[in-house]
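Okay, so here's just one chain, in structure tokens, the form predicted alone.
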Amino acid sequence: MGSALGSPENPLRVAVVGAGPSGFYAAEALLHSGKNVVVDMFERLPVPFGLVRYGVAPDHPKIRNVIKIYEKIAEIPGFSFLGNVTVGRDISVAELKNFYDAVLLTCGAQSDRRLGIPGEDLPGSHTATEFVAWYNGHPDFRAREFDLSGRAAVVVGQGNVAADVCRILCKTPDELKNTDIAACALEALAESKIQEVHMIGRRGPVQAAFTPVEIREFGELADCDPVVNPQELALNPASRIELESAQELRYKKNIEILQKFAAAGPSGKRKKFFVHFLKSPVALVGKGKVEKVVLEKNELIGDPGRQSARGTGQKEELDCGLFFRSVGYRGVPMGGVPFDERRGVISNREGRVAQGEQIVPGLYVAGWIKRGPTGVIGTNKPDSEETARHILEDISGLTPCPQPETGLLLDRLKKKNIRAVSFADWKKIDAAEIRRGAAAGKPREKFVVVADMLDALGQPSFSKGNKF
């Protein structure tokens, strides 16, 4: 009989697929258990980080601060990372359990939700997805164009994302000329004629889901007023019961903030940034794109805590050049996995993946495919390390993997022509990019095209001194 997973002899291997936070959070968790595990992260560019790298504001560098920790995750010996490789593509997720004990999916939430809006796909009606993706430099949307010649743009949704599209749009080319703004995307911005950015929310300010520091950065822009009408800030009975028995401060700050603006009126910027509440969209109208946005003014009905926004029957036009949608997220089912349709998520049990009632041996979830787009960053740190705690608690019942060696992996893909990109790669093409940014006085300028970034890296190795 052999020796046991996870002992000195006999490592217990993980396949974590996603190199986002949630990946990093489970590898640390993992490999800081106390057993002999090998973490190997598989992630489908070259390029580590997720949406710390590809999702964060540009002009927020101190949040990428956080990248550093992963760095010295990525030090802790059994960890390996493999760029370049597509699980669902290159390789199956079945094809993972050869060679791995157990698998643990962390690609997070893909696509976007919809409004089911007549209208909704008319040229000019954009996910804040694609946008974020396009001037933070993804190679999967950096031949997106974004029709900015336009007065106005409406952006649907008043999260931080949205709040980060927003400001993007109100901002200056110099104000944004100093980021790791994908060089491209500030072209473009330099070029734009948009001098209104309309936020609209469907419940009230209270109901906000922006951060204090969010929304008080509207009120820091070089040439651009925030604008709120202070009738849409005052509240109903059940939303002064939220407030006053809100247990964090920053709904509070958000209604500070807010009724600043509203007392302060625009100082004749050039821009202006307008916040709207209690108000949905119904239909997009144009004649070939986008040109304006129906949107029907709502009610809050329900207890506190509970409210719902309902349509007064109520509308108004506004007009609308560029339309923005950042109304929440849902993942992307994959081969061979349980799909959870109506939540937009893996079915599973505090991480164990689920059929219906049965638990799938060996598979596992963390983030936003396991629990939905809830959270910031941190987030990911808990939610991680509870799956991390079901992978140890099952290790006695996980099959092991007939071929428990990712030299054979890296094999078979290099048949396939893929080449696997090691961290030691990685930080090969960070100088690269950071000697690019230097040149323009950024921090960085991120390659856009995947080839460039193999490009950086000149000829392939495989040997073993190339970590993976």
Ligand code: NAP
Second form
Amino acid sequence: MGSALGSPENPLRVAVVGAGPSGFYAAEALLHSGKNVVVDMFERLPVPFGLVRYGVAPDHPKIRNVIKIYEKIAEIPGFSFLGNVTVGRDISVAELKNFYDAVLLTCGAQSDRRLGIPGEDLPGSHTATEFVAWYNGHPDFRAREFDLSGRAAVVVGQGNVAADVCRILCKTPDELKNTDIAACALEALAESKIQEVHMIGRRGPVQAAFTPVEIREFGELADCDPVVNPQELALNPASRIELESAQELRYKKNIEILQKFAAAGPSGKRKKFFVHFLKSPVALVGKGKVEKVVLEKNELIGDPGRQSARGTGQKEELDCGLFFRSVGYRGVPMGGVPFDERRGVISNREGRVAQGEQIVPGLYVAGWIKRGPTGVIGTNKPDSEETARHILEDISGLTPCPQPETGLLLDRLKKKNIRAVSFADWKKIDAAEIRRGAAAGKPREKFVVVADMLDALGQPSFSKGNKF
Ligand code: NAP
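Write the structure block of the form predicted together with the ligand for the protein whose form predicted alone appears above.
All chains and molecules follow, beginning with the one already shown.
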């Protein structure tokens, strides 16, 4: 019998699928566990960092500083990055099990929820996900077009993603030009004719999901005034209880900021950012494209902390040529892996993938695909640590993989003409992007085409026998 997995002679081999925050935090927890662990991190794009690169708004660069932590994690002995490899297409989860003792899926929530209203698929109606990925230069979304020629845009949802989308639409080109926003997006936004951006919340101001820092920024924009109708800030008794008993300060701060906006009124800037409460879109209307949204006025029902929106039947219409739904992300099923359709996550128990009552041996999840699309980047750290702990607890029961060699896996990928990208390769792409950006006074100009990312590399650095 061979030595135990995780012993000095026999590393525990873990494939992490997805190179976003939860993948990196899980890798760190495993590699610092005191056991002998090898982590190979797979990513379908040649570049790492997932939503930190493609989800965080370009005008919020400080949030991206967390990348420095991930770069340090990538230096821990035992870690390898295998970019440009799509698990589920280039190699299946079942095949990965030939090469790894455990497979940990950290592929995030790649889709979005729908509203289920008539007209939702009219041209001019989009998801926030598409817009965010477009302005962040995601290769899959670089060719998207958004009609910015109308006067008004409507964004449904009041989370921080909705706030990001509204802010990008409200900013001037000067406020964006020195960020790492994709060049094609900056160009299109510079021509934007949008003068009104409406953010629609189905519930009241106490229930808004945005955070104070994000909403406060709308009072500091160069050429846009926030507009809040004071009547919509009136609270029902249950909301007053919610506000008074809230443990987190953010609810009170949100209300204070909104009250300030309402009291100040517009100051004459060219654009207006309207925040609406207690309204739901019930239809999108237009001849061949979105021309207006029909909103229904809501009232809140239920106990404090559990209030939901109920339509009153009272309708109003808002002209708009551009409509975004920003009502939360949703996970995407992966071939052969049990999926909870209702929650949009991979079925799991504290990170152990579960099929009904049965735990699926050797298969784990962390991050949004485990718990749903909630929390800030840092929320993923304890979440990933929990899953890493369970992998290590299970170590003696794991079936050792038959081919414990990354080189064999790379050979197989090479035969399929797939060029895996190492972390050293990524650093070359990184340097090339920074050089491209410098000329335009930007921190970087991202490559928006995968082939261009690969062209920025010299010879492949992965070969059998090399350190990965
Ligand atoms: P979110 O915070 O969950 O917000 C979703 C919003 O959609 C809520 O206002 C929700 O209202 C609304 N909604 C859901 N279903 C709806 C429907 N059928 N009709 C109308 N409205 C509906 O989600 P998110 O904005 O996508 O953000 C995801 C996570 O990323 C959050 O944890 C967020 O804080 C984080 N994030 C953080 C930052 C940052 O720190 N700067 C930036 C971006 C994202 P109800 O409350 O009524 O359900």
